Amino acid sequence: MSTTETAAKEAAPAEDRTKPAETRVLTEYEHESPLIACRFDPRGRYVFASAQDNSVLRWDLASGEKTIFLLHDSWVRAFGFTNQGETLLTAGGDGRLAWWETAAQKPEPSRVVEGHHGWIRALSVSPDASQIATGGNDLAVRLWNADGGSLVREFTGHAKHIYSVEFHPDDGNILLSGDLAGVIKQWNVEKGEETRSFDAAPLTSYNGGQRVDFGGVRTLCFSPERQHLAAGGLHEASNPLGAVHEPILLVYNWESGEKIQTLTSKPKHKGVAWRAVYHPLGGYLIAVSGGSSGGYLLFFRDAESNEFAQFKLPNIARDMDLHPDAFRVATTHYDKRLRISALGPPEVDQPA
């Protein structure tokens, strides 16, 4: 079970911490550059967001105290965290993967590998937090000891750009990687080998005008009873260049792989499901929508193919995490800020 699972369970009263339909926004973090990605950290002390200047951000969450920590030449893309929360790592552009201490005063890195050729896109931490996964455009799945540092294991196997990887909550046997191409393939990890592969084609295109692929695998996650898996990105792109194109999760049976729903905005938004999140308590989906409608968290049950809440954010989104007590989200900005909402009403008290 996950740390915002676990934290979310201790919370009470469940039922006030998870209204959509209520969710404001509580705090804005500013920054002299735009925002891309950003997750809290386990334990719910910070939260992490990294820049187009290249650098990566702590605010601290009582205080509101930002710290810079400086290394990346390119833009930092993913986050993880491992020694529960006390150890930050870092994948940027540059092809590079850092290993930071999370409190730091003072932050510089305490070990740097050089993990890709070219951008490094994703980052997953396996549920021991002993192995770390990343991918990226080099069409390679790379994985790493989280102590020493030292290469595991490489799988190979995608056509395009790696854009996602996830372990399984559960289990640390079982690393998904999806790609451009639309390819979600399932890695055994003990034995280096794919065991299976879900059709995520929706989610990519070939605009033969502009000649570009466009689209991919731009976010994994798992139900809490893991019974579900959804996978994000775009669809509709008629012209991606001109960032017309629409938001899309597609939701899979774990058990048989077999697609059982497609999930898309009712209002047609312009934009990306950059990130989607199951909570763990409300029973619902929640997605990040980012493009040129703005901003929006898109929340959506089982069996409805839209979503029954969205809420409008002040300027377009890149990314979303979800606090460790189920009650705030986090959500980078092009104009430089980091905003925290809330989903509960406003007479809920904020957690500590």
Second form
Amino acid sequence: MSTTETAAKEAAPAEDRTKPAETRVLTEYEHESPLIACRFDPRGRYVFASAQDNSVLRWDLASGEKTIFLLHDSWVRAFGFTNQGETLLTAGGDGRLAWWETAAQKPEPSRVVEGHHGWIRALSVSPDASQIATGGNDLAVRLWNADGGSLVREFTGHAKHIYSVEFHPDDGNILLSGDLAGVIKQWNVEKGEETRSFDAAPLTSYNGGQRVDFGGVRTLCFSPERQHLAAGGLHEASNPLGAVHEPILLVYNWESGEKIQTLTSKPKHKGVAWRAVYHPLGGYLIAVSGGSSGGYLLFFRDAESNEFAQFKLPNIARDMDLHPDAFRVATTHYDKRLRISALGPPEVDQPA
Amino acid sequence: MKCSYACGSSEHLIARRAFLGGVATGLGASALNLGTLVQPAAARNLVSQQKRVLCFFMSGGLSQLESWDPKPGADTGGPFRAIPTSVPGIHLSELLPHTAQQMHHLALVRGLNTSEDDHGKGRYLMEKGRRKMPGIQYPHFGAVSAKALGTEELALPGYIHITPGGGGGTSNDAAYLGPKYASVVLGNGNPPQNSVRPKAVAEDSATRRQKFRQRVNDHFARNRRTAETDAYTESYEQARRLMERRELFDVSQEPEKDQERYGRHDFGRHCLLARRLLEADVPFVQVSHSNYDTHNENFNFHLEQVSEFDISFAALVADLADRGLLDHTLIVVMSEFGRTPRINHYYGRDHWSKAWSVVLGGCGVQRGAAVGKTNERGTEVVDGEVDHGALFHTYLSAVGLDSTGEFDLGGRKMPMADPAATPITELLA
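Compare with the form predicted alone: the form predicted together with its partner chain:
Whole complex next, starting from this chain.
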């Protein structure tokens, strides 16, 4: 289990009390600019978000106080945490990877690394929090020393922009990266070698009329027992430039590498599965979809091809994270708001 | 409007106004297609200078913020940064690093307001220099260039359009100038359709057929020449000339290193083909690049498209400069409009014609200039506002034409450019 998960576990209840069909918005935090990505810190004290004004925002969940982190001169697309949640990592369109004190009163980056030429779209922290993997538009996956910020290794082989990276939660020698072409590569971290790949072709398409590649592996996550890997994004992209496409998740058997399930929404929403996470206690998948149908939280069981519950968010959504209490969900929205939703009715509310 | 030149009298061969500017030098005017509109002395000037036009059409509406007029740090700016160029003080989007190094050959028009957000109408006014009006068709910039800059000796069409896809063929975009000046479309850069002599027809047999056809056509034309018969005859002649020059469309004949330098993709191949056509004296070559109509995920798609454009376009500009062709070739990069400064909820940008940019370069242009200015958010033009009409005059002036000139169509005078507009003088060399 990763150190981040260990920190999260301390804040989590012993049993699942969620009722996804009764999800409701608890709180809204507002900024001056549309929001992009979001993450809770592993100890559950704060929620972080990035905005189209290039800032990173931290809201104290207890007080609602907002603190602004300024450094990047492009949109921040990825967050991570090390040092039992005491260190925040940010990365984005300026290609920089930055270290911050998570709880700083006057945030200043303690280290900044020029990580990639072009955007960093994703980062993942190794289970022991000693290494950080980043993926960028320069087609490289890079491995960084979490303490010193030095480059440890580079993984090359992707032919299209890298959209997602994810360490195996229990084995720091296994790293996954997914790209625009619907290719998921599994890397042996120590040897720097590709060990296998997963075919996620349904997540991508080339539109000959519009002459564009579209889709990609937007999210990767492991099931709580590690027997399944899920990859998400979009499909049915009949009009990529006009936002006509639908969210989709693919579930693979981790051992065999075979795709065992395709998850889509019913009724068919128009949008992208920007992120998916497995609920650690309920075992179900939570995906956030944003697109021309609006914003939705979709809840899937691996054995069923359609969601067993959905929740329509008040505005189009762009990212999502599950609080360590396994009950609250944060979503970022175009209407400049971060919303905290509860995965159940008031009578089963968890303490903040 | 039909073209009507049945009588072929000398009055219809020379317009009343001098059509061209500049100093007369060089070869005779008899070979030019300018008979209907110029004085011979002025026409000679063009031949010596071999003026050509290379036009890029960014289909769908290129975002000015992700290309020529970046606004980093503004709420409308998006995630891309600005980078310096070879011209001190001018910055472009970071999506154009190669083009940035060629900026000293180019000029920016950043104060464009065309007030037309419809794709079809926007394209019409940008390519024809005037708004679409009921009951009248104006010729495409390419057709005007083909007529004004082409010569009778030219074995190739005067206006060639390389499109990203499609089967090719011809268009009717020459309006009253007649089909001779309409575009020949090379779908995906492929040679013109049916330009290979059928194997069943021997070469000498094809030659005899052609001579017989010419003899019959000449006999018929002596008494009953019309625009339609001319078009019919010209279509055969053009096909024959194209068949003779078919190798011109084969970019695989270019060195491997050039093919690599232009990019191993369709647009790279199309730009290399454009270079071959310009070197073969085709007066007007248009290359279209698709697709920029990015209402959804504007930044991902511009990353994809502009990055592809940047490598090939910059290679072509550099080559034209190195080969001395840039002094005789006007470059234009246009679109039907720009895109909204406002970023929509799909990370997209919509249509925006109130404040956007085009690029010019090469002959007749103040290279390294940036004319016009938008406000900090890119929502409005705050200095040097111009429209499509002024641009059209500027294009013609840059290649040495008097943009206030007229076509004489059987006694009816048709202004080449909108009489209500004038060139952007500060942009002209």
